[in-house]
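Take a look at this one chain, the form predicted alone, written out in structure tokens.
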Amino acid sequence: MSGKIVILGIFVADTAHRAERQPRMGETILGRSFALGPGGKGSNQSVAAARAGGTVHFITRLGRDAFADMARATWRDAGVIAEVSEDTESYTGSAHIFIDDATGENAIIVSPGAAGRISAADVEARAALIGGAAVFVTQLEQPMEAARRGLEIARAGGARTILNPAPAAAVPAEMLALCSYITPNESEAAGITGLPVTSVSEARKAAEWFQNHGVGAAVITLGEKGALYHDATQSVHVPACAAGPVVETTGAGDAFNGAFAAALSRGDDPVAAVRFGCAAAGISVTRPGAAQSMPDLAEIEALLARG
């Protein structure tokens, strides 16, 4: 294996609004702050994986506009190798993010723009890259057909495959069978399995559902409760790694997935990779923003060394 990570997904510009609550329909309220920055799950995960020490290629579509310039600058700074198709008939996507000023919790609307037009043909054009990966990662923000084709090519090449099923959607059984790992959060796991996921024991039942539907291993992220790793031979609850007060949770899941992929790509066993991902997520929530909150390798290792 080459050790490289290939990630398929979207970039969007995050427009983050902080307020004490969300407005009701027809209502206007005053916010506490506004920030514009890079986002999109695939892009965030690419930045997280690169900062965590991985060699990362990111496959996506962009328009030709100021948000595309932001994307390229973000990847250049993080060391991500961009594999971009330019789409002059569309725009680079954006996301509206509401952040609760008291808790840091968030609610998000994503308009993917050009990245919403990623096709199986885009993926097949980079089949050699995907087929030569050690780890392949995708999500469900781009069309599912493209994600599925990427998983097929990666598995045929011998890569370990990670599906982060966000936003939650019904995933066909044949697509689940292509996943070495699936990494939903609590609400995504509940939405896909139809089971409640509010505790570690409930997460274990959801993980068993994923295994019964062909997934190699389920990694269910549980916020402040950490993550559950479950495969055919072991079921391990990994506690969260607290690095400080929570400022914003927007990038936590992406920090976890990117760092998890980076650890797998260098040969860590999956439970150790989950711990590494939890540490990255624990640092990310102490900072505002998404891509800009991702920690580097030294920071993650320092937090893990603290025990």
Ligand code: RIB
Contents of the next structure:
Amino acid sequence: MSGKIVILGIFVADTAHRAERQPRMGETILGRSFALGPGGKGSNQSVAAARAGGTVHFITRLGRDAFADMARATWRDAGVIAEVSEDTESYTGSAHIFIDDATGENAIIVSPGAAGRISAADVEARAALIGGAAVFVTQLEQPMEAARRGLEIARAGGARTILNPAPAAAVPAEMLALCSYITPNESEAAGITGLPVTSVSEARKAAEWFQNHGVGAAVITLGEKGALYHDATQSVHVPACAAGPVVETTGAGDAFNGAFAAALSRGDDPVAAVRFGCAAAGISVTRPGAAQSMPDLAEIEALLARG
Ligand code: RIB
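Return one more block: the form predicted in complex with the named molecule, after the form predicted alone shown previously.
Full assembly next; the chain just shown is listed first.
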């Protein structure tokens, strides 16, 4: 029987343009293709966790508009329980995503709109839900203060807490100490610690930095090199789990975080949960889009069974 996963974060509509390169300032270039779809790290992670078998509540703020309708349809289809404050004075946000047609890698500008107004008071209003979570997850696309209050309430209630520090920002020491797990990618780990993170051994040094700053365990995702799990008793490099050719990397970190949370919520040990997360990410990159690329439990289990 799985415990409840509560995720705090943002939904935005992703506008994804595939092109050979990014335009220079003042230049217009022709793209190869365009797609509109559901995004936002917190929402993507919620969809990933629910599709991977978790019971997921997602706390956010939306406007009242067509993108809000897209959000609600996305959560309904994935089985995510929406905990939404409607903000009629703002709008549901959007992300501009450039996808390199050759590699599938991306560069993103995200404008959170209403979700950029999520406050500590909004989080307080969901204190009973957060306090009863088995696993609580948040990121840094909504205001830091809301993330901090969520981590505090979850920790006081005995939840395992996951901070996905994306986009990278200076995280105050008292907030790091509230994290059972921190899950940066290489560039976020480098940005926060000030250390280079381009290899597994450098990731281990960054993980030690996180531990020295009060985090329970660091889980540093390393793209095609997999992920490093590092706590006080073990440091384990989990290789990537390739499912096929890379089409688009948008949402791969979210696939990892959502699946990692789902595995923890059903009682997997953290290294097994990292393996499960790597498999989910390995599948997501073979598909276009963010939320639409999240695999279901059977697909993740089938890939892990292939070994
Ligand atoms: O992690 C990928 C997500 O980051 C995209 O879906 C985009 O919306 C941004 O929030």
